[in-house]
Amino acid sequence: MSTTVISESNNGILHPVTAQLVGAASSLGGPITVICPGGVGSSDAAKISGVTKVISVEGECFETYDCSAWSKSLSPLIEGDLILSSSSAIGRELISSISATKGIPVVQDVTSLKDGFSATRTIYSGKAIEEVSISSPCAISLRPNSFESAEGGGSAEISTVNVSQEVAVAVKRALAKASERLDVSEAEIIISGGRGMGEPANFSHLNEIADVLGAAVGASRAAVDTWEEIPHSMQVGQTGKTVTPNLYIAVGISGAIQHLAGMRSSKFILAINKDPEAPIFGVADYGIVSTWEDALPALKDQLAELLSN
């Protein structure tokens, strides 16, 4: 049994999900190779305990993102019974492309994994849970925050490989910078706003609470569709992202079935809505019947006070 982990990076540094991938691989046993596209974070990857070796793959093709070029550069260096990546957008694309090149099956967004391989994932955007058995060798992407991180303190050997791969996808210009905020698909706490927020400027109240909690800010589809300022990347639900944070706070969201599909498996749900009959209260662990105008300032003050001491 041996595993290759495709490391995840963000803004030029190793993303913490990489240690979770190593943690999942360690529980299965056998040597673990971490492969770092573009060499990003290779020295940090070497410090994750349990890693046998790190391959830092460098080359011009990593300056922008072209899935095919990256996949062609990485595939020949990947071996073993299991390939793991994060189920981030890029993680999914890369592992799909690599697995197709190798002719092995891929299973995405797995939340629990046992040897053999038996894996659990949600389907229909969280409306059902599926358990599959996958023949080896195979490729699996793991959902962030579903696996224990491996500790630090390792000192794996790093080898550097230089590749020159042609790039087919040219980036012409940037239209909007990526949000500095945490993405809902990797946050442990999410606070989401719906049409009940009245106007997009009022999302500033959600941002302030998110800053206090270290949370990501999400939105319902009605909010995304109504207001240009709220990007689709924030949308939670059947046609947005499926999330499983420890705490999901829904504010001014009615709780339509398509929204519930994407967030009902959250470990804990707090809903704030002025309508006592809103369906969101049907899935909420705690429901506060109040307008957000009354509730959010008080919530922010209480949280700030609690978390400051």
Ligand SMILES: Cc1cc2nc3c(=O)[nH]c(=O)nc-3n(C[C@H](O)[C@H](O)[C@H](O)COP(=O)(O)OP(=O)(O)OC[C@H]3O[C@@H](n4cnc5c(N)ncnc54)[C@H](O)[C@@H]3O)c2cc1C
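Please supply the corresponding structure for the form predicted alone (the preceding block corresponds to the form predicted together with the named molecule).
Since only the chain itself is given, any partners or molecules it might have are not part of what comes next.
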């Protein structure tokens, strides 16, 4: 059973209840993904034992809590059989909105999970205990301090997705994140386009970025198969070239498994796609939800500024 945990934070730090949520998920078995709204506490979440992956979701909407905006931003990134949140005021409201968006049931204020996937919770102001049988997929909010906390010592991978409407800000943050891990003077860089580029003529925009970076231009199989103008020699993927650059920029590429097989070992992956549910975000270190028309000019400007310093 795969579980997605929505982290809880307080005053800019990860709340201890998040480790309790992971502890509850661990008792059920299966991979555990922790989603951190606003990116708060993502590095701490990655250190919780049992966590498979952390998705840090950034954007202006997370500066203050707004259930509708948060739900709209987080829902496309949540997968798996079970969604867990704290039964705090925010956690209860947020998981209700997400479950409604996904069309799955929600059970609130659960105090225990049992074998066979049943849950218990108190009702009638604590005067009775209700046992609920649950089938996946479903969403559950857990009462704080009802479950043992998972220990530390984990080292989960962290992916960042930026849902900001300010594309220039998102690009700037992505480049700053990449520069923390890459030596630009030695970087081997590839920028690839997919069918999301619209037409082969638009690959000229990728060429412009490549000229700034001294990078190679690649393409997905979908782009190669769709347009004769995009040669097979540019194809990255299982039936094309397998690459391991320091920086791989994927633009308008959905992330079919064949393509991921050819580039997922890149040291740093930046994905730009207008579809927040694109599989490419599952392997990207930093994702920007945007059209290429908005993102590439901002990327070019930020790169020119970065390289001129």
